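In the form predicted alone, a lone chain appears below as structure tokens.
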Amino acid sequence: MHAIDALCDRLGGIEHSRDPRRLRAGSRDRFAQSPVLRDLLHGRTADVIIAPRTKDELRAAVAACARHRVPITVRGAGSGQFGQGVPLSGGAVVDVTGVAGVVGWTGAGVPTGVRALAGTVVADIDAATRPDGWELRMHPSTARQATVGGYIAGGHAGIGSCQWGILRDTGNITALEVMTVEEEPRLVELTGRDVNTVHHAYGANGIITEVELPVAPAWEWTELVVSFPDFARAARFSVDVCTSDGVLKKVVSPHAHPLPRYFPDLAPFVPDGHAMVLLLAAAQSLPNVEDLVHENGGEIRYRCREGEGVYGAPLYEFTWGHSMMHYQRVDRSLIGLLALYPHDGLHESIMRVHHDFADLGPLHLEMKRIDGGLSAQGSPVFSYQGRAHLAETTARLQDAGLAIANTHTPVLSASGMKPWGGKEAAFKREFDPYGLLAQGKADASAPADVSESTALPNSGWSYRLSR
């Protein structure tokens, strides 16, 4: 504790707390939606937490936990479901959301881009870009609560990703700009591909202090509500419309039966029995999605211009990581894995894991694009039964051709999202050369008892992008 005595007494003006309360709520994220990281991250706090409300805060913050050797885990808004936010080694919780602001435009006439500090609320970005006619590519389902930083650095895809892909695909990620954790922290600019080596990195490699992402139109987006009368045409339409290459679309988000009946605000719009599929379209492309609404044997029940639903949040709230959120209001026992579908015979793949699973439990997917071709993301929901049950469907799910990304673990190698390769391992020794940032969380560092307890025997995701 001597160390963390010196470290207040050098903050000096810096908002810092040792409240336990503050420490409690300031050292978890939404990982309680696994009952792997339930157990074993619960009581982990840091020792302080830390508010700088200016980049200059941050940089005399991070000089001096580096100066006196304090573990730093970076927060943002604790939106991440994996224990990114979580310290696995006490130490300073650094909450950036303070440093926050868009910069600016980039870009010469016409914007390319956005650039923001990385505390910046995701759904502020849009805010200020949309009176411009212009919106980010892709955000997550936490849009409004969620940072730029904290997308960036454990976030992966979301909304919009069905028409733009992933944020690690070529181009979705213009620059970063990166502090190292040293006695006088430098700022580093990272570009093309560099960014990947932070992305997705948990903070562990640099703390991302601005984010500059590419921007799209912004189109008057209606969402849909559409029925099915099983699967199977469910199915089809999603691949449909997603391989619709002029049908703008922002969330394409099947939901086998009886999982509808788990969103009570929407469930009264969904026949029962029926599958349904929540869609975010662009105004101008709805006739073709009519169209092929109503080839696949659908129906679209309800729809409405974006953000005004009587369900009383955007519908993209509903999606992605928010899914299993209602899902589990209603049973907290449910979960799902992180599987990755093939391009190739994607509907396919899907119906024979919707049929060759149907005793494990209902199918939840995400369409998205990755590595410059159509995918989709999810795996059936169902009950936790122990980590051996875990274990044996990762295991079956593999087997039936799906890759899987471990979810129910903090350690990035686990998790198999993230390459983590010698690239990432020497920005991590040139930014952090006192391995102080996200301890126990990139590398062969992890302790023990997190590593083998969240272990699964998944192959992870690999990207032919990636270099």
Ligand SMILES: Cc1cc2nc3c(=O)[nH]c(=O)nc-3n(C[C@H](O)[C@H](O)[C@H](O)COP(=O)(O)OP(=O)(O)OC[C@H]3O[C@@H](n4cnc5c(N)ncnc54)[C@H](O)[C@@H]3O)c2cc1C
Given for the second form:
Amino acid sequence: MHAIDALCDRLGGIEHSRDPRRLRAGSRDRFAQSPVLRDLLHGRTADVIIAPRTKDELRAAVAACARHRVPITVRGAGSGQFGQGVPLSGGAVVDVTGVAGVVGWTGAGVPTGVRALAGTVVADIDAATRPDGWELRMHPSTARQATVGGYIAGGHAGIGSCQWGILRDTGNITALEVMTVEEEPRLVELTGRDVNTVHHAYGANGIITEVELPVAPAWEWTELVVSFPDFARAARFSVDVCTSDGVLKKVVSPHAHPLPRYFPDLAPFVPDGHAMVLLLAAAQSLPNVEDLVHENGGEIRYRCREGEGVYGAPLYEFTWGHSMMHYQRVDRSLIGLLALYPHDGLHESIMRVHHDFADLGPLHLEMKRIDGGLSAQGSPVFSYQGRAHLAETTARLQDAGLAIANTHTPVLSASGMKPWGGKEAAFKREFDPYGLLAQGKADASAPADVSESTALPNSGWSYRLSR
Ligand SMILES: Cc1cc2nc3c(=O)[nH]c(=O)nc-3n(C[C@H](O)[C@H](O)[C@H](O)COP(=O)(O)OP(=O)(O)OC[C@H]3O[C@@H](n4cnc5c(N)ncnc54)[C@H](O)[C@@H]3O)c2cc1C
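Coords for the form predicted in complex with the ligand, given the form predicted alone:
Every chain and every other molecule in the complex is listed next, the one we just looked at coming first.
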């Protein structure tokens, strides 16, 4: 009997489907943001989609896949942008959105963290913890859609990273419970440095079943749209507000002219020709923010309590990965690269790129701390002109001193955002002995047409690996 038929027989009452429409929808993520991936990943689908509702059902489904050696792609909300959620060799998509719910606080007395099942929507965690005065340190701009397991397995930073650093920075993920892929799946609790072995591994070396994250005080946050006559002053303000350690902020998102025009709901606030900084700051820090805005020649054009903006969505849904979504709504050809600016001379290197790449396109940045220092991520926003031009632009930005990760590939080694070394491979051997998870994403098994045709001459990001 065909392995998929045998698997489906074994699934019994666990919800599953082989309906082609469901398979197509469940095998896609947001890779179409990349013109490189649009054609390459189109049409790659799973053979069956399984939707367990509990951890026990998940365990039974995984056991059945292991028994019949069926490849597994784990799926959260499918909001990953690099095609990391696309099954490259068929098999089963295991949709874990049903395995959801906040488990509870950790720590006695003052909470030290919050624990949630992997399928929990990120914003639902904050909704549960805020009444007690706490919230997650960081979340993706997709918090209202993304699952917390998908964020840990496929994301890297976001709203809060200008204060707390990225997910990978020590202390930002407390613990992960991971399920192995065996005939008798085991649950393994990871803490300390081990969490980073599974973080951003696209589900290749373990299925995350529970996540424990540290919390921060839930201040009253204010959204601000700020304009500056030129990008130099917008960038200076962005660096100044981030290096003012006492100022509490969650987002600092500068956009050079004419990018504000790409946000129809924000553009009316920003005089034509001006640069824009989108900001989320704690109410008690507003006098300090106002000082820094005025010192840098800017003007606050709009402010409101978090989530109450006239633009109809939380302001963070115009930042981070959402910015490109808005640009592409106006011009589908626009893309960017995931470039990281050095800690030293940050303002100077931002301005150098702004001037030297003016021919390419205007800069969009997200300010973030990483590895103990302030940095910015982002690149000029430019029109896709083919793979040769993309490779040439990558090389030019690297020569300008930036570290580039490739966002146009589902293959980890070609992306360069996550180190995949001996420890990651050892975890994969132990937790996924049959090599069924995320086939082609993490190891040499990537189909040549995918790994070769998505490679760029990118340096990747470097981390102090001892951390
Ligand atoms: C508009 C937009 C904005 C974005 N902004 C940000 C941002 O600010 N910060 C950021 O980091 N990312 C961002 N992203 C990327 C993406 O939204 C995040 O990575 C998100 O958290 C992914 O969650 P998800 O539930 O959609 O995961 P999915 O897309 O379903 O999965 C992501 C990856 O993780 C794997 N996976 C999912 N669940 C599990 C699990 N339980 N165990 C093991 N592996 C699993 C999948 O196989 C896949 O490889 C953005 C994407 C878009 C489209």
